[in-house]
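The chain below stands alone and is given in structure tokens; this is the form predicted on its own.
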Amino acid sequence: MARKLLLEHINVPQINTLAVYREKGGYRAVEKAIKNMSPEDVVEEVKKSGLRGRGGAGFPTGMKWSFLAKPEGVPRYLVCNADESEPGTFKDRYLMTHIPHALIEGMIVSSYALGAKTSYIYVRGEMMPQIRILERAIEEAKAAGFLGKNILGSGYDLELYVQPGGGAYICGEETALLESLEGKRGNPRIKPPFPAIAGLYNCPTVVNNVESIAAVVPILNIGAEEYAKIGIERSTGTKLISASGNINKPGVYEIELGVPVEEFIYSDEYCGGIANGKRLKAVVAGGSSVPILPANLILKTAKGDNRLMTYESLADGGFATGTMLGSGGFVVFDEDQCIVRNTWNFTRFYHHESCGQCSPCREGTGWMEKVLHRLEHGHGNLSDMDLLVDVSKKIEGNTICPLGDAAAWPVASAIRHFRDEFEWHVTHGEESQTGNYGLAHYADPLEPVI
């Protein structure tokens, strides 16, 4: 059974309630860090656990902490990313919803640690239930002194605010994110100046993802060392995973990084095998912006190694055979999904949530939905193929934030290792509409074209 650190008390009745979240050993951490620590001892602790950016960019937290400008009387400010916007992803979602506690003790612990007096938590729009439930455990840990001012007695005074999204994919990316908050539309931001030195309010500010910060709160707790044991190389401690698709075991799952894909897929602890006895057809392993990859080389490296659920491990061989961790949102593809319908509904979600400040995202997923909507509808050519590659190319690395990544990776990566399923629609017209998309059309589709 995999340790779990996040999660470990889910099960709980009332685990929501400061009083039960309490009883479990909440706000240890605090109590700890603000007793016995500076704010140095805690930057230096999250260093020292090698703890990296659980939203996407696996960062490492203590680095980005250790930025962090401190100019003389200017005010700085944690806050927290809680937009979860990404197609796949459900965890920090989950998180907020039965264990707020967690998130509201990292936050403490995480601005004591930065030196922040004010810090906010920016909620997707959409999660109105979860901001409830955010708002009510602060409220409960402002009665016990855990917030407010003169925090148990130390001197250290913190404000902590829940602020909702605006709706927009576009305002998980942190400069965005920021605009927002600061009550602007939600575009993002020329870098540099980076947040650490110009952030919100144009004061020095950190940007962290809900599980980065409530993961802040177990390597307090059983210490730096203790934590950096658990995981593999540089992808230490646990992550959580949400796992969708054609699975028998849909949901949120925390492994020990270092985990082999083929155990969290197949096994009963975790997703359970594919569902009704369907073969393994391709996976998207981080969320809707990283690239998909065919059964044998999600569940094998080009090198013939067992991939794990590792920042490392995943990205092996580049984005010719590799992928991210990303934000774990792992959405399995049982053999009968269709990889152009897919890569279609992606890029339709891309192209809504493009912000239009920068042509070759605002233009090129305009034009990639277009190409794959023909595909996908049986009025497509061959050349389409290496037309979606060129607009993909020319998005990629152009752009102000990583969105136009985000679209360009899946179009790119599906076309590699699924070219001939994108041929099939052309080729059967009208009739791709109706037909069986999976295995029966291929001699071996789940050979990749590398």
Contents of the next structure:
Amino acid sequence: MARKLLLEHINVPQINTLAVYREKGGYRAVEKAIKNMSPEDVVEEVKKSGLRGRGGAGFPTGMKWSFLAKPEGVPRYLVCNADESEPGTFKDRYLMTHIPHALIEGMIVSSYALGAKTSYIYVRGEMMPQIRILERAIEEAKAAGFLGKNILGSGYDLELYVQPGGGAYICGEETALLESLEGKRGNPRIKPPFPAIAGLYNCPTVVNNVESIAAVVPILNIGAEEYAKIGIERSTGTKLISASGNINKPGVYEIELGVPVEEFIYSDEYCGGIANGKRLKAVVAGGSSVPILPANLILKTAKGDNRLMTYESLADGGFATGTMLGSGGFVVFDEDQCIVRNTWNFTRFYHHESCGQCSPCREGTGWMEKVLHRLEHGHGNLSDMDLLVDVSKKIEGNTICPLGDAAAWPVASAIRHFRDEFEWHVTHGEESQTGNYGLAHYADPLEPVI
Amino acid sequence: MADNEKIKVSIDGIPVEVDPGTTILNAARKIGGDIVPPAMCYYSKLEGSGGKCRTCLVKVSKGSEKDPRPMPKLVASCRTTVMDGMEVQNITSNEVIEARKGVVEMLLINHPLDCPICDQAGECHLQDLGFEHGAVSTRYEFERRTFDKIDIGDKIQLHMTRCILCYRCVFTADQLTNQRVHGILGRGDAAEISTYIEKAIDNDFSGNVIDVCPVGALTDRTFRFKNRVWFTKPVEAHRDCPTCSGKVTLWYKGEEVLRVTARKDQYGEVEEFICNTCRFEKKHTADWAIEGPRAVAHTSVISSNHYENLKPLQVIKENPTLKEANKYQFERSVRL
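Next up, can you give the form predicted together with the partner chain of this protein, since the form predicted on its own came first?
Below is the entire complex, every chain and molecule, led by the chain shown above.
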């Protein structure tokens, strides 16, 4: 049984209440940090743990914290990015629904480490129940003296607020989130300056994902060295994976980084294999924006090594034959799924969510969606694939924020790996409306189950 | 600022010394000529503008003297400040030219291309941009987005169909006028400039949104369909205006003043914003003290017949310094 740090007590009844959470060892990290450690010690500890941002980019959290500018007389802010809206990712919502105090505790410790006196949890607007759960948890924590003035008699004050967003995917981008939090239109800012220098209300700000902040608690509880022992190389600790698609047991799993992808998909501890005895066709390993990989490349790297659930192993081979761990939205496709339809669907999402600020993303996402719509419905041309690749290249890297990249990668990778399926949609227009291209040569290299 | 505080950068191999905090675009403008990146959304008179249209993307092939690593992506030159020893490639980088071509194509896919009936034709930045950097034809085969025309007050008309969402008018309305009545509604390619429920901008300087608009989305209702701009003669004039500087360009057809605009420099930016009284109500020669013909860039269609031209630009692609400094790239692009 793999070690669980975040979801250890997930099945304990009433774990969402402060009393039960404390009974299970909750708020020890707050006591330890505030009573025995200086803020610098906490930052150092997080650095030593090797924790990497769980929101998608995988930037080392400790390093991000140490970049925070600390000018005299200017407040600093910690903002928790709970605007989880990537298709395929639902781990933060799960964590906030069931163990809200894990996030609150993490926020207190992290705010203490950064010297923030006011912190915000920016929650996606659709997650009203989670907002209420968090607000109740904050009330409880305040009543118990973990929040507010003079926490645990240390002289450290912290006010924690929950801010509902408007439900825009773009507000998950950190600078758009800050704009939205300030009450403006959620358009990403042009960087530099980065939030660590001029963020919320032009003050130094750190924006972290829910899971990154919650992971600070076990790091303090078990110690950075112990935490760094979990995982492989630079991917340390545990990670929540939201598994969905054609698998027997969809859900949120906490894995130790370094689990082989094959084990994750087929073992009964995790996904439990492909549903209905079908065969694996493709996997989107880290949420809709990362490149899709066919079965042969997701189970083994191009070099023939086993692919592991780590930042490095999934990225092995670059974008030619690799993908990214991203936010851990693990979507599995079986042989009956249509990659063209899926790509169209993803692109439709990015078209809808593009903020419209910069031209390549605003116009390009809509263009790609229209071309993919045509392909999916059997009216495409054979030149459309080259057109899509070219448009995606024109968007990628030329936009203000990473949404452009996120829109371009799934399209480029789907065509890179599944080009014959796209071509089949053109050459077999009518057949593609009822039938399916199936597995073809990217068949899963494992023996069929039946 | 003392000379020793100037920082040295080179753009396409041409060195220039600028003050710290200058953007790459403004450093390039200091050199002038072909190496100036085109800008559709940046407007030097409007704080916070720029970074959106992506036409001014350039390649930073050397970050600075201290950190010579190149920047990983192309950067928007209008919002990236120069560092000492920075080396920038604009027209000498194929990557930049390709990316810019892509941006022009993107800007044009939802643009109606109705130049023959557009009042902006002849002084339209998008026309110039498409001519200089675009492809011959489009690969876009779908319906373009359309909007109904909206009257903003009785003097300005907004035709969103032509808009490229540069946000210049939003910044103008924000910074020149007191009330925030002008902004963006919607998202993505459905976004539209709006005065929120078509509330008229009631401000003395609202007419300037017409001048800052790079395309024909915001037009002067007192001039609409009166004439093509290249048939009119631009003449500099001024008057003693209590609200603005009173320095304008009058556009004559025969004896008649067809329209009044602010004076625009070679980058199409106004020199000084003018008030609505000057723009819309003073349309008689008697109202103005005439200074003389307005110099127009020699490349402009407006200058095609006569009139005084600006001097030809100094740095052109045949410039020996540029050629020498970029020998390798030029040879490479010829080989390619």
